[in-house]
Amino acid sequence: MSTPSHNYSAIVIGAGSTGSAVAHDLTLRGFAVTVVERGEIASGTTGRNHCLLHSGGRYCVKDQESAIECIEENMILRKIMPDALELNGGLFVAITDSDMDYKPLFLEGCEACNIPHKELTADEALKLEPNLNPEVKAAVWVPDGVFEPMRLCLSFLATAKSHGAVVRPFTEVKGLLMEGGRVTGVHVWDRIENKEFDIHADVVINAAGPWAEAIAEMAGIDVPVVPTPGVMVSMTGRHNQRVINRLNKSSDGDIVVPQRETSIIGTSSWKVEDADYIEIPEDHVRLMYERGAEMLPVLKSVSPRGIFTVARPLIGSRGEAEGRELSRTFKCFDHADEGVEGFVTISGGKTTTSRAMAETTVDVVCKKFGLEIPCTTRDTVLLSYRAFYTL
């Protein structure tokens, strides 16, 4: 595949399916690319969810933007990333007369969004998952699947590096190189060699997640991210083939997706200042149990592999709303708005969206530059993770 014949540089933060993302579809575009990373690959919030390829459901009724953003994703990933997917689809189920009230919202949601559903009866749902609460009323298949976090990011990136990418884990940003309102570069950390150094750009994108608005503080530049995190729970035992989800409004502990040989409980929500630092409360544990068992009676007489939290990096303004209120859709910030020029913040969305958000921010570089060179992502399939080790 031929790239654009230019000579621009850039730096992306972070090496989560966002920044993994950014990185490839920079590469695709003719950008020279370095990538760093404080921690392992996909050692943040991407390597810390619940795994869910979203497939637009959770969304349809509330928040059909990001519904919308999701279903497309969905399909994309698909066709681009076959070595980091379980396409397994996913169940909506209805337990209560509470939930089937809500059913005809959610069927209409999946029209409106465009996503293929299936509504099944009680007895074709229990026929699929056997470990259904044998109360379950009816329920509505969707094309939900799975992911393996670290997968899906080195798939990404092994793409980027077979264009000439530099991938830097254990390399922490320590501040942002300035030269009068202009970012050109970041000082960094070798976490492993414990070396400091720096790298220059022509543009710097801030992919870090939930410590996004750290890494902007350091170009006195202030971004709206809520970091928002969630218990979930991990369950020894894959007890659901399919992601299983409530047929209702989001809500605590109302979704086991399975992991390999485990079954994930998720989620609840809530809000902290220190994305590195998060109490799990126990209440948020014991919620997990009681709602997971009351889809899947079988998780009451199991016991848990492991609890866990990470927090998402929500789009939001403080005092405004909070948590579930929050949109899962993203943002990208070009802040020659305000006032510094050669700096790009994406954050928010899902790791379903990482591609569009990829694609979103490119978008953004490209103009700044006067560049016209379209994106090719969508249609780019993706080198096996493994490729990642040997380039």
Contents of the next structure:
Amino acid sequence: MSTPSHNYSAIVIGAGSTGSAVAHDLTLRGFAVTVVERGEIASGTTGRNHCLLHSGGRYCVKDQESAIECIEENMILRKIMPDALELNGGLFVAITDSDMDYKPLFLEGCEACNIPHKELTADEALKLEPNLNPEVKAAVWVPDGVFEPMRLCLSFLATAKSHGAVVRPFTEVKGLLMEGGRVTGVHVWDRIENKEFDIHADVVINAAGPWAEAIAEMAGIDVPVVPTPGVMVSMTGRHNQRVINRLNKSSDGDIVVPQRETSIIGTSSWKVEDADYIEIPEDHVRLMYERGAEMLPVLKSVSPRGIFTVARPLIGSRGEAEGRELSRTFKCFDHADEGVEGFVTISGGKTTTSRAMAETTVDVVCKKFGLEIPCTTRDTVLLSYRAFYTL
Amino acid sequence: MSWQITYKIKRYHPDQGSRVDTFQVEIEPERTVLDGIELIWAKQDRTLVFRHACHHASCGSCGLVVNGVEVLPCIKLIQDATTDGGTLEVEPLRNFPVVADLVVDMAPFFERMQLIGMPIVGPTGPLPGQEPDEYTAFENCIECGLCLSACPVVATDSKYLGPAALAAAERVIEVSEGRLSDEVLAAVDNEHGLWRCHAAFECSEVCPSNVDPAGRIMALRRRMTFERLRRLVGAKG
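Switch from the form predicted on its own to the form predicted in complex with the partner chain and give that structure.
The next block holds the full complex; its first chain is the one shown before.
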């Protein structure tokens, strides 16, 4: 396939999963791309996430739009990203009567959202996962998986680099260049060279996650991003082979994600103003141990290896819905709607849906330039993350 | 209750050379050495550059030398690294080119790992109830570079292939149940490869992921020695 020919250039702010996927999609659609990231690749929200490749099961009852996005993207990433995924499946487990009451709703939700699933008896579940609470009453298998968040970003970026993208970690945006009502580039601080300079482009895409609001403010625009952290506790040793989810409505400590040599209990939800450094509430950590051990009692007797937290960039109005109530879907804002041309913000969403977020964003960008170039990221197998360093 | 910790961080800038900066940090003992560094960046010095992403020993990006020992600061709790009122001396990894402050250039390392071609994800061992090709797991090696930083041979021989790549070669043979390609064999079976290691075992000591590079290098030596003997006997017979 030949690269579409036009001479437009784009700057992507942020090299988390969203910015990385956007950069990849833009290069495939012929844009000359520069990615600027103030820290290391994936050093913000994406790096510190729970590493769950969602099947959509978590959202299939209350937030079916998100659930459908998740299962579609889960199946696509399996095909295009072989180096960044552990495909180990997941179980939703019922421990209490209340969990059993939720089970029919969950099964209906899986059907409605086309999530492959299989009901298991308590014995079958215990045979698959011997560390499960012996009180387990039933379980449902779904195609959850696990990713390595930094490698996921590096795979997108390596492929983008192979198509000409310039990726600049440790390059912080200090201001947006404006001409009339138009954003024409970014003023950046190169933190390695300790130099400030301008980079110009035809369009600037704000994929700064929980920091997207601060970036948009530089153009005088208010973006309703609510930084909503959650606590995760990485335990010593891996105590489950599959993702273990609580078969009930979303709540704190309702999931244990196995990855490499650890089981990670998560998560909680609250709101913060400043996402740069987040204090970890001690009661949230205690709750993780308690709730995690309800599903895997062995977690009571092992020590934590590390505790971490980071803010999700959820979309919503500040001061309104609580973190749990905010939808996990994403939204792309073309700021031409507020009278500022050449500037687009993408926020919300999840790492699992980063490819779809990029597709939507680059569709918006192409439309701004009157370009009709189809998205091809669904079928483009990505390079290994190692190529990011060797290209 | 927070502890008072002194961080002494080695700084380097291409134009300014090296120095050590001292920061006083108030931090809970249950948080990590990496959290303290991020806190310094967030509240005290925005010019500090360091690498980090996953904060749970999966991405392999944050490796540092802390109080003289290679660690992943993301899983080194403050209470396990020092005491209340204690000091943490933080330096970038040894034996890598320093880009700035705590950031090192990983490109030469990844070129070697790519040459050896260790798979990144493989099938898991047989687990109860698994469909054979349905489940996969990441290889244990997170390619963090701690083993190269700790290796006394890497420090003196820049051409030495290094523990991670040699362990990867052994792993390639293991997973493919076969032989190395001629190109990889040439890189492994020479004076800057397999036979250069002098069995200090520092690599296995610092490995955060139970790869045991030294053990794998010894296994690879046995394999190669056996192969040479077999050829020798075969030639005579």
